[in-house]
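Below, in structure tokens: the form predicted alone, a single chain.
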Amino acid sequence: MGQPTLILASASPRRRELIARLGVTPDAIAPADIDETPARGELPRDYAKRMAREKAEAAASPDGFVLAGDTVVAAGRRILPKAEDEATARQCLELLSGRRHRVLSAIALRAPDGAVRERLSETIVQFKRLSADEIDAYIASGEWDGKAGGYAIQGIAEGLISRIQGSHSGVVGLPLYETRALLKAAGFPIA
């Protein structure tokens, strides 16, 4: 039997870059088109895990493994949106300014036999107190577009973060320690 295939259920170029750091190149990219609306009263941790699992199931293939992930920025019990416009990005940054928040990065791996394994990375991130000028400059950069919580830690925003406790790669979008452990546990060949 040949090497098993891996389908990455994500259109994110960041996830492709991150998984490459493990020496893994997906055989296919199959973004899952699912409803990403949080259920009423759903907690951030449960939401992240559900999204990863549903994405893995939506891209399921009998021919290989499917890896899916979801990253959620949470302020307390509140799930922050993906910033799709400047107003949302500004609201997120104003809320996160000077305070700690959690970034939950869930991954799910669906095996060819249908078994699903999951892992969750939880990282504490703290922004410095942001001035109006700093928020304006970050908004002008456009880096926030489509990002959970209205920022991308792998860019300009990293200079505005005073503290991180946990997985940097998880905040970017794919927690590498957890991903490697998940792949190995499932028998996927990885160094």
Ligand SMILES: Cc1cn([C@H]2C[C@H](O)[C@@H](COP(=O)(O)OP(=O)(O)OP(=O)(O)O)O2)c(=O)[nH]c1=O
Given for the second form:
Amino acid sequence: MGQPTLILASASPRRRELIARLGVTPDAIAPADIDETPARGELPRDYAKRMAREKAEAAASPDGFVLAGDTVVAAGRRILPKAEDEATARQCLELLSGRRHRVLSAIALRAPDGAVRERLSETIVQFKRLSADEIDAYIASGEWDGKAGGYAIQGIAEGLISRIQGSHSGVVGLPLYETRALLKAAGFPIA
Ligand SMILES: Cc1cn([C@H]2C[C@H](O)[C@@H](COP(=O)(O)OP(=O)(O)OP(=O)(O)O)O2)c(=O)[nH]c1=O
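Could the form predicted in complex with this ligand be shown next, to go alongside the form predicted alone?
Let's see the whole complex now, leading with the same chain.
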């Protein structure tokens, strides 16, 4: 039997860059188009895991591995939206200003036999209290676009974050410790 194939079921360029750091090159990129609406009362960690699992299941791959991820920013039990416009990004930043929040990053791996395994990374992120000028400047940067919770730690937002406890790669979108462990546990060849 030859080397098994791996499909990365993601449209996120960050996930592609992050998996490369494990020395893994996906054979194909196949973003999954699923309904990303949280269920009523769904807890942030359950939602993140369900999204990652549904993305992994949606990708067609008869005889290979499929990896998917989902990153959710949560303030208490509240799931923050993915910011697609300025007003949403501003609301997120006002909510996150001066407080701690959690970033849940779930990954799911479908093995060739159809079994799906999941892992969850949980990181606590503390933002400084943001002034109106800081929020305006961040909005003007555009870096919030398409990001869960309206910020990207891998850009200028890190200058506004006093502390993180957990996984930096998890916040960016693919927790590398959990991803390596999951691939290994499923028998995918990885150094
Ligand atoms: C909090 C945070 C999120 N993000 C990004 C990671 C994810 O791309 C995005 C959350 O949306 P996701 O739904 O996890 O992913 P996606 O829609 O970008 O890609 P796909 O579902 O196809 O895999 O927010 C950052 O890049 N930096 C951050 O600091």
